[in-house]
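Next up: a single chain in structure tokens, the form predicted alone.
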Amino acid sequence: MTQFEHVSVMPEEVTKYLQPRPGGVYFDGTAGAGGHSKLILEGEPDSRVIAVDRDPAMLEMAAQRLAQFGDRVTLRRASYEDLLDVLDDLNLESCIDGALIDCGPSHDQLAGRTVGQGRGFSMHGGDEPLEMAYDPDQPRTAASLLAELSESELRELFGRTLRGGEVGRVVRTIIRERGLEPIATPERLTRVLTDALRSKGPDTGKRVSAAYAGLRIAVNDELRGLERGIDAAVEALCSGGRILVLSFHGGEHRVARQKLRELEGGPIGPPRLIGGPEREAKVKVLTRSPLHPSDAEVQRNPASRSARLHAAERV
């Protein structure tokens, strides 16, 4: 049977702002080990839940930690960028009363537990495959970005999680060593970053750990598919129904925070233009600077620490 490590994060601030409620339907962006689901589902005995994955591997996981709610719980392979024609899929015609993304991969995914062999998502991942992608049947992988990239493709990439002086070494040093040989697993890539970060000194392995990032929200369009998932979202929503959205890194927290704020509408353009052309509220944002992780999370859980909560209503 398999053993469920995996932690969700700020379970307490999710049940809070999402405030699920009797017969409420919920929307679960990203199934993975099943652990936001099995919040929802537990808190409301006569609620229900949607929840998609891209990985097969993960809802197989969610399968057998939710199995116990039968029915109230429905997994679909798909993204939550999907989360409309999914509804659709499922002749659901009514709005639904929350939303909950949460953004990137997850601890079993790093770990490499999801199929036997990791999906290189992790600088410790060893010979496993270099392919970072959520969906293991998709083309587009690590090893084939560092193997096709041009060097301004490759900047533009690194560019979202590195330092302004690193970029250029990294890739600078991919393209000479791709030269010589394909970098197409953790431990070649590892130690072709290690190499053009090394003058970091301590800090090396954290700024590896973000070149690491940058490759794989290349890989799975992260960022643009969290601003069509927040889209998809607050398009299903019922009036007054929530949205949630669990940020890990820089590039997450900026796009969670603008679209929220776009989609509260307002003026297009400078304040200062008066009379111009406004967009449509779509929602009340709750969260004007997003929540943290409490100290004592933290220590229970130091992959938290990074984690950031926004949250919306639908108007």
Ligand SMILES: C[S@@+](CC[C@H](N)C(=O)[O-])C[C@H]1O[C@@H](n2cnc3c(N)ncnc32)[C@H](O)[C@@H]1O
The other form holds:
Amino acid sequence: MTQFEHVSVMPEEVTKYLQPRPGGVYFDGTAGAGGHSKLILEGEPDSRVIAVDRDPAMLEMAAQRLAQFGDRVTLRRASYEDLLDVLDDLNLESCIDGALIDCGPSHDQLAGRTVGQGRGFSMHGGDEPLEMAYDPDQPRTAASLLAELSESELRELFGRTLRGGEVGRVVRTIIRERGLEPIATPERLTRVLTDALRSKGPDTGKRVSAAYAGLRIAVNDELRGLERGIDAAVEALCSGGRILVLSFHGGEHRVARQKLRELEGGPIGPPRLIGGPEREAKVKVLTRSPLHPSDAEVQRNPASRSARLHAAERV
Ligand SMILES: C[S@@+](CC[C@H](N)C(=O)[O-])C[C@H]1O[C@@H](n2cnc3c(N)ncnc32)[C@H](O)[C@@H]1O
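May I ask for the structure of the form predicted in complex with the named molecule now, the form predicted alone having been displayed?
Time for the whole complex; same chain goes first.
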């Protein structure tokens, strides 16, 4: 495996809002290449990190990068949704001091740079298998969804990341093409999507990439997972402990904002539905508007452009 130095997103802001403290226990729900965990462990020499990832190949990368911290770091293959079970398994009886969820795929997954073959996360993935599952043992893959979903299910799936007029063209083209030959590699899917979205001219690549994101979100049930993950993290936090979410697209921004507002005792759903029943406040939201990366960071790491940081404190 080649060693890459993954660039973690919004490192200064993550440290500022997480506020690691001596002896603190932190949960990294998306270990990835271990960048944010390393930041916590280096910044606060007495701290401990429990980090999980659904992708064993990413955990291997994290293990290499974090080896220097010895038993201050515990890595587990799990979904952050199962945080409470992970803590139980580790016999950790106390609450945790902070939790971080850094949504979406890592650059290593997108580039097919993890151990073994790439798994079709990127439109440039060539003849990789079109899986897109963070957990490689999960039966549901992008290829299986494209083969099995009905027209209305495909419309709903692509409707999350494509614009109104694009959805119908993409779905019709997929249904026609899957009748001719399975869509089982990025090479074929990119061709099918480019055909459907061609009239977008120079923007076609971005629209194809948005369609890939819609598929990946569905394969991994990412939005429901994020809601559950935030709930679980808030349950596990000590009073004064903080939850941080880094989101990267409209669907994630919305789930993070609404879920934290709901846990603050605010109304469920969009602002116009204000008037719903008041609920017990479990957190205080610290970022009324989510934070953006600085111009300097975007220049250094253009992939950070769409990142938004949401933070809340357990009351
Ligand atoms: C953006 S990367 C994290 C990068 C990491 N923060 C760093 O600085 O190196 C996101 C990681 O989350 C993992 N992931 C996605 N959904 C997950 C879930 N529900 N539970 C655990 N890991 C998940 C992916 O496999 C990926 O490795």
